[in-house]
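Just one chain is shown here, as structure tokens, and it is the form predicted on its own.
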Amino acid sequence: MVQATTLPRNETGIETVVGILKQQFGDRLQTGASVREQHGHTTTWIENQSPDAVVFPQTAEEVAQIVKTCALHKVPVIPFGTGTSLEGHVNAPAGGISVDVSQMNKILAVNAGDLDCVVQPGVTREDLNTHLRDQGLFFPIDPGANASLGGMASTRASGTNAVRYGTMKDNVMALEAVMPDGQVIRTAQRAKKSSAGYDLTRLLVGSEGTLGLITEITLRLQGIPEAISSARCSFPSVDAACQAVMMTIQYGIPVARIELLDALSVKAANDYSKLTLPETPLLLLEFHGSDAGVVEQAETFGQIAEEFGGSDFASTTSTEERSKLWQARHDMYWASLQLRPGASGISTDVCVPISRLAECVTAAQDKAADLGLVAPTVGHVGDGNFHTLLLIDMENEGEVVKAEEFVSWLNDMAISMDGTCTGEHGIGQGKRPYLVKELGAATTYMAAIKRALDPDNIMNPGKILPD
């Protein structure tokens, strides 16, 4: 595992807080080693840094109670949703209390006429969409994993639908949050727009729990489309596929999803999901609209794809066929692991302007090959975002060093292309060195906001900003 920075521990404060919270929460506070290790699990190669205790609140008032106690004794607070984050967000480098919001899982209100809803942070996106289905509504942000909505807001999550519906920052209308002093605030009302004061909603969205702990979220919803069509098309190269993406966006075709799988990813999907796709770069698309509209959009894309050497084009409105293709896309992590049994999968992402996408993806593939790394690549290419999954033997020090070299090189390259070191995974611990490279002096103002709101640095310390 890659060693993570350890921060100074407040041993006396931690012992005191654990004792107080144990009296207040009883069995809803756990200190067993396995539970603590689970709540330090990072789903990546950063070493596990377990909290000293895990508490399971059920209300915002209980979260405020936890934070006030921790603030009084200067003990870290680390929010935890479902643990699917990828850059060490839930680690506890200074120890402290993990606040697991899984029992705060109520859908508080659905305002169908206003196309919005209010949920607690432990509600997952799949649970919400199951609840909404009978009302003809859905929440469009789909990062792949069945993440909690609180975690998705905290990391400014994105996913396969972002090209049409945006990311979490575009779909969170308001938040309730517990601030570092234990005060509960609301950042906005349910109005569709407002000019009232600083935009605290977007300040907290993407702050990864370093400024406050989200206890309630007001989300923008969408109507379930009248019709949905999916399409797939194979290409002779990644460059040709990316050129087709650029042309599709420039033509103004309202694609809901447009995903790239490189040849290695297609091979993995074929083997794992029992498909028979040509093992060359592949685009998967989805169109939302009227019955006639989605067919027309798919046909127009087919014509564009043909200009760039696209082949084996097929489209369908069959729910079963669409589901099979998109399930294969969502299973890509597990499918890719089968390319090298026993290896660990290290996922990293960057995002660049679409005009640089083909260059960036091709260079990443060449770099991985030069280093001798097995590295299937997939991407939400409609917005220039792609993910490389490095399949690494973590017991092989040489491979780990090469993987670190690749990740560092990829981040630097994306930044040099006017892109970002992370399109949707967030900074956490793993990408802290690159934030300064990307944003420069702006990080000093971020640090000033952090100090002003959290002078004792108890809210998820060791994340986002340099020490």
Second form
Number of protein chains: 2
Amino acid sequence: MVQATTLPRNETGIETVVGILKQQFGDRLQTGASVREQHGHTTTWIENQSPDAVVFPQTAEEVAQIVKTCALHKVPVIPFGTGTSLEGHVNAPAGGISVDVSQMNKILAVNAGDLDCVVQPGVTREDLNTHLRDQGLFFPIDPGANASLGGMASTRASGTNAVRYGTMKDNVMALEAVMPDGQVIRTAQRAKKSSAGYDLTRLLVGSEGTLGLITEITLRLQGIPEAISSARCSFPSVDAACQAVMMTIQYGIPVARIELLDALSVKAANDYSKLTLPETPLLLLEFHGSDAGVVEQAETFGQIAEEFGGSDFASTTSTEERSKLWQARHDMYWASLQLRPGASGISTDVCVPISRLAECVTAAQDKAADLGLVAPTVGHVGDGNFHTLLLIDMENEGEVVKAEEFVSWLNDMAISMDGTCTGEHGIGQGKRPYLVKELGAATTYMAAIKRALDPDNIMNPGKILPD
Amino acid sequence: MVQATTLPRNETGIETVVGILKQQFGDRLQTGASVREQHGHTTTWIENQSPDAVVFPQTAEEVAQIVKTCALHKVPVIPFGTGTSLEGHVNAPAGGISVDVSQMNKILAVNAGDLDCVVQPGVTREDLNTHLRDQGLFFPIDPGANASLGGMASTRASGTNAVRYGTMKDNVMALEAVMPDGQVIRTAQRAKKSSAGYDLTRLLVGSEGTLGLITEITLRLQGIPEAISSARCSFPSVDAACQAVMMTIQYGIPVARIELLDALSVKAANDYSKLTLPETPLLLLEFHGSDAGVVEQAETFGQIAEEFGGSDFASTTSTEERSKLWQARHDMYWASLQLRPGASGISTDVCVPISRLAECVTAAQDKAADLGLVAPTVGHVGDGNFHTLLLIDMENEGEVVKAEEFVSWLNDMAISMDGTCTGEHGIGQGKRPYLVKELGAATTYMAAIKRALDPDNIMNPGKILPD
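Now show me the form predicted together with another copy of the chain; what you just gave was the form predicted on its own.
Every chain and every other molecule in the complex is listed next, the one we just looked at coming first.
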């Protein structure tokens, strides 16, 4: 485990608030050690910092009540969705109250005519898509984990479909949120576009619970396409694969997914998912469109791939074959862990301009090799975003130091390429110094906004901004 | 003219600042009456409120110098692009310095491989597209006027292509801006997506110069599609046309443009552009894609249109025919004015969920008829956004009162339909009360952000937020 900064605790305030909320919420306030620890679970190498209590509200009014009580006594409020975030977002470095929205899991409206819906923050993306299927609609953002939509909004999540459908920033139309003073606001109406004032929707999306707690989300939906096809193609090198990606994007082929697996990842997928793919860099693609359209897209991609030495090109509209391929992609985390049983997986998340992608991925592979680290790489390469997963023996201190060196080196490298230290996971606790390296003076205005909206720093303290 | 609120003037400060800037900028600071009046030009019925001086910086450093001087003496700074905004954005209700960025008109970089470019704020969208054409690229946002890209970012502009390509919020990747204290920041790197901290890019986009002055813009570009086709179809009623639009969007046809002209607008276009269109509600469409794709899109639309009583359907890939049709659409403002020579055109800008569009447009037509106003309507109907243009004799006070009644009624109506008083023009001076009606308590947090970043209220005062 890597130690996280702790912040001063307001013991009296916390004790008072826990007492008040216990009265109000009864069994819906929990203080047992295991539930608290589970709510500080970081799914990463940052140590667990448990909240003092976990409360399970069911309405925005209840959330407002909780936040007002915490505001009065200056006690931290840490929003919790499913706990699948990767940067220590749900940790409680100053203690406080974890607000678990899992009981706020209603789909409040589906407006098929407007291609939008309104959901509570605890609805997961899989639940939403199951609900939508019968109406011929889907919500495209797919970060892999079955995350809550509130959490996805809070971290500005994206994933494999972002190359076509954008990220949460592009798909959240409006929010209801409880602000740090306990007031409930709506950030926008349900119109598809608006020039009405400051974009509080986009300010809250990606703010990781530090400016308010999301209690309702209006999401843009898509019609399920008439046809979906997928394709795969092997390449002689990461560079060749990335060149093909760049050309595909420049040609304007509206790929719905374009994912890179490096040779080591392909080996892991072959072993774990019983596949027989050539163990060289691989691109996996998905096309959405009309029957004729997806065939045309796949053909055009095939021609581009050939130009860059692609081989074993195969495309299919068979649902079964497609599912098998994408299941293997979704299982990459588990498959990769099997490359080194017993090791922990530490994910990086840099994103660079696509013209720098090949250089960045290749340099990362070389650096990992230099350090003697086992580090398979997969990437949402249409966006220039990739994850090198470090497989680390956390008991081996020398190895942990090397992993830290790698992470630091990679973040710096991405920033030097006009990229970011985080394409989709967020800043959380560990990446705060990189945010300052990346955006410099801009972070002082972020801090000014934080102070203006949350003067007592009660909303998810110790995240995003330096203390 | 409708009177605009004036704000207290800081006479001493203004005099001092004009003196200092005159020394620094020489001829690039102008104080003549006509140049001042031109820079307070509102292109609308709000009266002119001229700045005290107009300065023409050439670099971000010069802008920073100007803002620092103004900050020190608490003098208003009003950013100015091309002056084509419609809501009094460039007016100077407390006097101050208009910062005209027309000399900051360099295209700094075109990164074809990344489909992005970096421009200074004074570059106009037509200049940019002329520059890009040879590289097979274009910037899709088209608000009609040949606006500056800085101004378009500041008002969160959109226009006819937004249904496919989004608005400025979706196409600005990063900004360089001079903040109210004169510090220069960059809001994001050039990566296609990012989860790095608060989204200052989206906070500045649409902030109408009230939080900072944009000095550089990184824009997302598109490849010029292989094929472009256009189509038109007449409908028996606005309702039938809107139903066809809704079905088109639900079907997922990736229309690049889908514009409504009501019967009166068609009449105006026939007269002005020498066309012979049936004088009933008309949809104009444009499709972007592959050769086969655009044909397929047009055919599918044709079938939908037929279901809703569409007639005179015609589609074409001929550049000449297409240009003629879209030129007529772009000339609608001038064509409409000819319906009542001598009248002034006052544009409304509501945007509602598309399922409410037919009802809203029809109600607006009825209301205008009740009030005896000549009011043709055109709309970016794929987004639920439409402009009813009131043709008003500004010398006739009774008519001006009726026009004000109409505007107020329409804004309230749109808000009651979960829509917005402004789809793309912005709040500016006149719509400030509607912003409060629309977003209620959220506006108090907008005001808190404004105070935090601009405590002396020097950046474009009297816009967006109530005084």
